[in-house]
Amino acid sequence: MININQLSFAYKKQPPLFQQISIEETAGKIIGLLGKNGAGKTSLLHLISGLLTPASGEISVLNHYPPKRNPNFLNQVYYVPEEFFFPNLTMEAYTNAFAPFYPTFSREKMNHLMTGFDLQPKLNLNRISLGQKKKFRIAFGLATNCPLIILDEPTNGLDIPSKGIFRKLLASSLSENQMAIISTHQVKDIETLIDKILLIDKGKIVFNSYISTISDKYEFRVTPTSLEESVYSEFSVAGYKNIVLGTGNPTEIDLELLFNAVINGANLN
């Protein structure tokens, strides 16, 4: 589905953001995209969306080479931006206009859809906040069917009620054949949700394994002190977090935790 190889991107009168990095993807997993802030995270969507162009190397999203924006790609692929614009019209006459581009959209998922965020279709987009405008569109995306969903930021502007609602219509509105990358800083919203990291920092992947790998791997344990076989261990309100090799007895994985060790070093891989 995603195939990127040796890709290289540079903003103008810029330093290299990324310098020939891989990925390659298939269908049938949530992928958290990770990373500090001006890490890339929202550049490399906007690669894989077609909204920016690469300089060097290969990229192919469903096939296609995104920067063309073949409308027979376009229609495969929907991303829900950190900050978007709606034109004044109601939820209904939006889906009415829009829903055609998509020639998997499903009416019957949208009202699924629209019930689970507690959305009323006759309300005006430019007359709700901030949080309602976020559900609904996450709503339509899902409701798309598209092969890959793109979701930057989604839990950007949600109340605590409305995240969990997000993790469980996400994670009953995927098959088998879709594929959804989140891109966030709030990583424990995502944290029970998504089936594999990729962690990019100072334009490199630096991090891309599937929770299984790591719950397989590692076990994180919070101790009065820190473990002297810790992997990597940081001091917390709560006591010392550490991650520590795998003993056969999996446990919760915390992934600010996780984050933490390989932004500083740690090697998990």
The other form holds:
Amino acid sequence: MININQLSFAYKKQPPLFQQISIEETAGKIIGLLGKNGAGKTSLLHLISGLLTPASGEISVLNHYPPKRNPNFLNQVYYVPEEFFFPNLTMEAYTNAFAPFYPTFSREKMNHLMTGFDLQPKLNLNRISLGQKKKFRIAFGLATNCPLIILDEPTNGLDIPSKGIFRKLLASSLSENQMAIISTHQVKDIETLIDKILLIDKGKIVFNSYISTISDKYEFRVTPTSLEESVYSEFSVAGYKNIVLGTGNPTEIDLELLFNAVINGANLN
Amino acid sequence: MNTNKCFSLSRFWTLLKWQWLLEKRSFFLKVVMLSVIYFLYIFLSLGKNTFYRNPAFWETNFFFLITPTLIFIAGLSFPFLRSKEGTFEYSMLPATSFEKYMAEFIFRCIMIWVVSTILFIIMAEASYILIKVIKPTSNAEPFNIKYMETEQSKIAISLFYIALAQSVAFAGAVVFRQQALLKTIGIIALFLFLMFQITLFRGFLMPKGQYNSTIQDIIKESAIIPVIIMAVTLITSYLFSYFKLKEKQIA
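For the form predicted in complex with its partner chain instead of the form predicted alone, what are the coordinates?
Let's see the whole complex now, leading with the same chain.
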């Protein structure tokens, strides 16, 4: 579904943001795109969706070259940005206006998602809170049934119950022939949702692994003192958080710890 | 060549419907606003009884009202491009740049000619009826298309000037993000000023004998240059706005 080969990119008059990165991803998974602020998560998503053109290298998404912005490509990709613009319409009118562009859009699913997010179709999009706008946008995106759904910081602005609903609805809405990429720096929000982690730092993909692989390979333990055998450890209020090689007793993955470990140079690949 | 990649009739129809759904409220507001302005202006002009002092009354007022309307509406094209977020939405809309361009062009440059002309005729008729009711002795005559047919070449030139200004305003709406219309008007004013200066300068370089020509003579004699420049500007503006739209990216 996504094939990126030796891609480099730089904004005008800026040092290179990406240098020869390569990614190959197939459908049927939820990918967590993680990275520090300014690491280039949104830029990578813009490259995938064709909003930016690479300086060099190859990129193919759904067998299209994204910067060409072919409508037959655009109607297969739905991008929920971090900040968005809504015309002066009700949710219902917005759905009527935009849904015809997506051949796989399901009104039934939209109604189900609107109910799930507790959204009122008659409300004007410019008179609702940021959280409600985001929920509507996520609902619309999922209802398009696009093969590729991109969510940039989807949990920003959502209250705690809505974050739970978001996780539940996203997990139940995607089929095997779809892929979702969730970009966030709030790793806790998507911990239970993602199948794969893609971590970018300083213009490079520094970590790319399935959750199941990490779970098989490593264990995450909190101990009063730092463990000698730990691959990475850091102090927290609860004690020392350690990543140790797996001993056959799988533990829950601490994404925050994993993130810090990779960013701080621990070799987990 | 796969034309579907560039233009698809069904997708274009979807885009037109989309545009109408988004614009209908603002369209009706603009129609109401323009109707009030047109009516008040024509009614007050008729009331001043200038009709027989100005044989080209209807023609003059038609262009006086239509010109700013067309420039104003063309300058408000591509409303999604006024913000980074809007540009994002517009870029991700599954339609080609050509289809998006054509939809805007039809709505803001073609349809507005028809709408504002119809509004002018209706308001002219309404103003005339009201004047006759209030002041039965008035010499005013109703609007008739024959008034517009007297000096066809003059009208054609006027229409050409309006189309040119409209094309520049349309291009400005793609290029500028904030206060696109104001910035475009500023550029048009600068352009006209430079044209005027060039014409004057050319006049001073003329051979002896023509040196003391009036400004009007100089402009008349060098009319071909501005006409060529304007024709090129008209075509370039529309082409430029298309390619600018095509290359729009999130910076």
